[in-house]
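Given next, in structure tokens, is a single chain: the form predicted on its own.
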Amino acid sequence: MNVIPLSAIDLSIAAILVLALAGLSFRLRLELSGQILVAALRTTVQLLLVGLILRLVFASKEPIWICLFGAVMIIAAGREVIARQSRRLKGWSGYGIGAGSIFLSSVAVLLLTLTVIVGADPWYTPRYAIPLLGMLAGNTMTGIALSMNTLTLAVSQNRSIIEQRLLLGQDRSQAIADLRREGMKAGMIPSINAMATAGIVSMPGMMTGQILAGSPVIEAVKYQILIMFTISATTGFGILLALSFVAWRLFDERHRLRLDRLQ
């Protein structure tokens, strides 16, 4: 495969874009120049750190790294998650909601990949196993994210006609079951966007890198069509379990709605 390396000068240049959307932001003072800066340093700093440590990992082949470089995966997006809700739970039960239904619902599907499908041998070959992690939690973690805060705010907005629902025989899961609907559905939005545009209105990461790699194209869309399948499904199933423990969180065991719970 043949690969047109890029300089520093070449870099710089891309970066002079995002320069310039900082200084129109702040020049339209949408607030957002800080944000954009910050967001373009950590992806400069953090992606480099990132190939350091996989130059590493990928040499020594060894389980253990794989492991240990899949779980800060994990644990960072749990933070992210946290990070963005507007209610967010009390002490480390939304944190471990987050980075647990990331975890279940990524490795669950990332193994079935690896074992059944790609068939790489070993399972946990570094160049496989961590993109495609990479690939699944971070979509994931932007999918339970976004329903988790959609719920707890839903819950905040409506506590009387919850109330009402309870008081009328309903229990905890009856009387969110529609708010429930409304954070599935937000979660999935983004997912649902990839598929249905991909390849008319966006070209797909995984399949643009391969091909730029010099991969043959009908190959590099095989392996996107199967990241689109394994993202979506993983992003599924996570929001799913992230919605079932937070309601499980937001009533106690007399099925008593319990925003004092909420920040």
Given for the second form:
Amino acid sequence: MNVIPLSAIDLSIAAILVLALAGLSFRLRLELSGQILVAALRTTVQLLLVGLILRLVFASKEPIWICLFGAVMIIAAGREVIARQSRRLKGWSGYGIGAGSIFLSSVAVLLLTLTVIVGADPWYTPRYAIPLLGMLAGNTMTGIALSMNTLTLAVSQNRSIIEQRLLLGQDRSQAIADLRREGMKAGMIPSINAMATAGIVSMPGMMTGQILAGSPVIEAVKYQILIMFTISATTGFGILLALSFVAWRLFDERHRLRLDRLQ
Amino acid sequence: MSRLRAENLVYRPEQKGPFSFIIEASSCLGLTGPSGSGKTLLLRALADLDPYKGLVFLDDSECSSLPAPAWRRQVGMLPAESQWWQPSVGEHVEDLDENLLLRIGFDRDVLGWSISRLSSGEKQRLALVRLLANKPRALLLDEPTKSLDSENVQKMESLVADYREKTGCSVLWVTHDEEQASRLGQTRFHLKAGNLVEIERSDR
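Can you swap the form predicted on its own for the form predicted in complex with the partner chain?
Once more the chain from above appears, this time first in line as the rest of the complex follows.
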């Protein structure tokens, strides 16, 4: 199970491809070359840094470092959710809802996976805990960002309809039930598509990585299935939580639509 | 028999008021005033759709003593432009009294009509039927006859008058039409520059 190590030259050859793409898009005036280069640079620096940190965390096996690492991940995920909102909730509630829902949903599923399903010894073995948390939190983040954006945008565009429904005596959850459904759909579609096309249209990244790194193929497949299921569940529960909080913030206790709470 | 009473009502956004008034059971108050004087906002406050200060009572029950959806079913507001969110008319109403439909110039078939084929006048008339299906005890009507021809204006006025007399419902009717205001209202108010002024009837 030996991995063929990659040298700096190997990575440089791959980097030349990205540079060529950036050069071409500059020539074609696509105004993308800057973004491509910055993103490529960020990937390199961020992943190298994470690699260094992970090596330390894996070596120490101290739960405190795992918690710290996880906390940073979730704080960053919360920021990403907010950055992708075109009409975000004012104040701390937007950030709190995003980060809080990612935290509750991914940590709950992570604990279940680690203790009951994987059963590593000790259960918090960082080699399992950190990559799992990263995949759960990352996918949940995307789902929640899409869902929250869809819901807040739809609510601000459908103000008259929502208020009409309130005027006819519907309560706040009835008045936005349709829009909430749309939000849920928007966030879940990437996970559903990923499950439906896995192995046919796309080779899932984690499985490919494991196979490249020399794991037995069937083990890699089983882990991939585990990941797909847990990602979908975490994303779904996270979205449900986040949408409930958003819906709750968008109305006050007298079931009045409060668009003034959106930016 | 239900009367609607406002006590020191102050509402957004320019803190209009305080206004105090009573609409007696089975009576209609006609409200006129220039655009932007806050007539719609007054109705929204009474329907508890906007935050306000002061107290609003339907008979002896104060607004906040009821859950907001229950209050809005009893104090029914008809907005100037009605909204429809389902594909067909019938999906918007339960327990419809067919007589109401007939009175306002439709038959049962209208329930199957698709919303996209309704004219603005038809929407307005059907919105009143939809609202009355809730059996409200007070009605807040925001220029309900704006897009109607004279025949339908008359149908709508008489439908509201009959409902009011039959159920003892109190009605607040906002209109731009001075004539309509004096035709409908036992009492008449004019809202202008933040003042709510009662207009004496000249014909009595």
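What you see is a predicted model; the values in this text were computed from it and never measured. Residue numbers count along the first chain shown, from 1.
K.L.:
Could you point out which of Arg55, Arg27, Gly169, Pro216 sits at the hinge of the rigid-part rotation between the two forms?
P.N.:
This hinge corresponds to Arg55.
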